[in-house]
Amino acid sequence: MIEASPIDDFYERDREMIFVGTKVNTIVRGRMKRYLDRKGFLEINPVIISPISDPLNHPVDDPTLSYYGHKYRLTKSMIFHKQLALVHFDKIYSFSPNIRIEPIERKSTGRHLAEFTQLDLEVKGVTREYVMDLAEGMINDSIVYVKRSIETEKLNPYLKKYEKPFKKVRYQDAFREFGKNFEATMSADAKEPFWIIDIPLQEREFYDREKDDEEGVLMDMDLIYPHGYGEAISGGEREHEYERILTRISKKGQRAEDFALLLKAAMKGLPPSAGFGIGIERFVRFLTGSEDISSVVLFPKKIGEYVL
C-alpha cells in the first residue's frame, strides 16, 4: 500500500478556508501587536533552540540536538526566556513558534498541533489580575476588528464583544461540580469566555507561583473559550526567588540539575512577574468557527501524521 503523499493532501485543501484562516491570522497578529505596542510593550525575538525549555505538565517527546558540543532543546514555550527578558525590560511579548510532539491521543481534539505559534507576554511586578484584564481587553479588541474586516458569514456566528470582567471559577469548584473533564463540559455549555483560577500544584508546572495563604494552590489561570472551543490562554504569576523555585522543583519530583540555568539566574535575581500565552491558531479557529484547527493553517503539523 502506497502511503498518501503530503503534497497530494496540500493540493486537495479547501482553498477558501485556508484563505479565510490566513487572512484572520494576519489581522489578529497585527491587531494584537498594535494593542500591546500602545500599552508600552516591547517585542522580543522568539527563541527556537535553547539549553532550557518548558518541562510542561503532560508527557511529550523532547527532541534535542547537539550544537558545538552542547545539548539544546526545541522550544516548547518561552516561559524562562520571558522571565529573563524582564531583567532588562518591564513589558515584553513575542510571537513564539512552539514545538510540542504531542501523544497520539490528542489527534482528534480539533485544537492540537505539533507546531503552533503562541503570543507569549510577561510583565514585571504585576499581579495575575493585571494580565487577566489585559488579555480580556486584547481579545475583545481583536474580535471587534476581525468582525469589521471579514465577511460575517465566514466567521463564528456566536462571535461578539464580551462583557468584562470575564467570569472566574476556582478549579476545585469546577472539579467538584463537573468532574475530571470539567473543562470540556463547561466550555460546551458556556456562552461567554471564562477563567479557571487557583489550579492545584500537581496540575501545573513548577514555575507558577504558589499562593502564600493556600499551600498547593497556584496563582495561575486558564481562559476557556465558549461553545466548546476549549482552552485559549494559560498563565499566572511566577516563582522568582531561588529557594521557592528549588522547593517547587522538588515538589514536582523533578531534578534541580535539569534547571541549573534558571536556578543560577534566580540567584543573580529574577523580578516578580505575571504573564500568559495565547495560541494564535486556536484563536483563529475560534474566530472562524472551524471544527478543526488544521483547516485554518496552511501547513498544519497534524498529530501523528506525515505532513509538509
Given for the second form:
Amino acid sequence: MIEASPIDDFYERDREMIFVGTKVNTIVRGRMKRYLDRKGFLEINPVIISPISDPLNHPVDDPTLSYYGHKYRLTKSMIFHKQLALVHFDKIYSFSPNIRIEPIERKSTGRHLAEFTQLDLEVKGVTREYVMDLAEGMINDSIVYVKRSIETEKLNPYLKKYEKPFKKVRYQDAFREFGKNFEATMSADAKEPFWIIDIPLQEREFYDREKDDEEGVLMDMDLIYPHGYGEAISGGEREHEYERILTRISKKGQRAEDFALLLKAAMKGLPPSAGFGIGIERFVRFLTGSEDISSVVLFPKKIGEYVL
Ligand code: AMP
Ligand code: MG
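Target state, the form predicted in complex with adenosine monophosphate (AMP); input state, the form predicted alone:
Let us now look at the entire complex, which starts with that chain.
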C-alpha cells in the first residue's frame, strides 16, 4: 500500500477550520502575553534542545542527538529551565514548543499531538494558590477577548467568563467518587472548569513538591475544562532543595546520574517556586469547540501519522 502523501493532506485541509483555529491561536497568544507582561513577567525564549528535559510520568520515545559530543534531548517541557531562570528572574514565561512522541494509544483522544506549544510559566517564592488565581484570571481574560473578536457561531457555544475561584476537588475524592476515569467523567459533566488538586506522588514527576503534612501527596494541580474537553493545565509548587530532589528521584525509581545537572544546580541553590503549563492548541480546541485538536492546527503532528 502506498502511504498517503502529507502534501495531499495539506492541500485538502478545511480552510475555514484552520483559519479560525489560527486566528484564535493568534489572539490567545497575544492576549496571554499582554496579561503576563502587565503583571511584571519576563518572556524567555524557548529552549529546543538541551542535555536535560522533563522525564514525564508516562512513556514517550525520547530521541537524542549528538551535540558537540554531548547527548542532547528535544524539549518535552521547560520545567528545569523555568526553575533555573528563577535563579536570575522573579516571574517568567515562555511559549515553549514541546516534542513528545506520545504512545499510539493516544492517537484518538482528540487532544494529543506529538508537537505542541505550552505557555509555560513559573514564579519565584509563591504558593500553588497564587498561580491558580493567575491561571483563572488569564483564561477568563482570553475568553472575553476571543468572544469579542470572533463570530459566535465559530466558537464553542458554551463559552463564557467563569466565576472565580474555580472549584477545587482533591484527587482522592474524585477517584473515590468516580473511579479511575474520573477526569473524563467529571469533565463531561462539568459546566465550568475545575481544579484537581493534591495528586499522588506516583501519578506525577519527581519535581512537584511533596506536602509536608501528607506523605505521598503533592502540592500540585490540574485544571480540567468542562463539556468533556479534558485537561487544560498541569502545575504545582516545586521541589527545589537538593536532598528532597534526591529523595524524590529515588522514590520514582529514577537514576540520580540522569539528573546530575539539576542536582548540581540545586546544590548551588534553586529558589522555591510554583508554576504551570497550559497547552495552547488544547485551549484553541476548547475555545472553538472542536472535536479534534488537529483540525484547528495548521501543521498538526498527528500521533502515529506521517505528517509535515
Ligand atoms: P503536562 O505538564 O504534561 O501536563 O503538559 C502541560 C500541558 O500541555 C497539558 O496540561 C496540556 O494542556 C498540554 N499537553 C500535554 N501533552 C500534550 C500533547 N501531547 N498534545 C497537546 N497538548 C498537550
Ligand atoms: Mg498534565
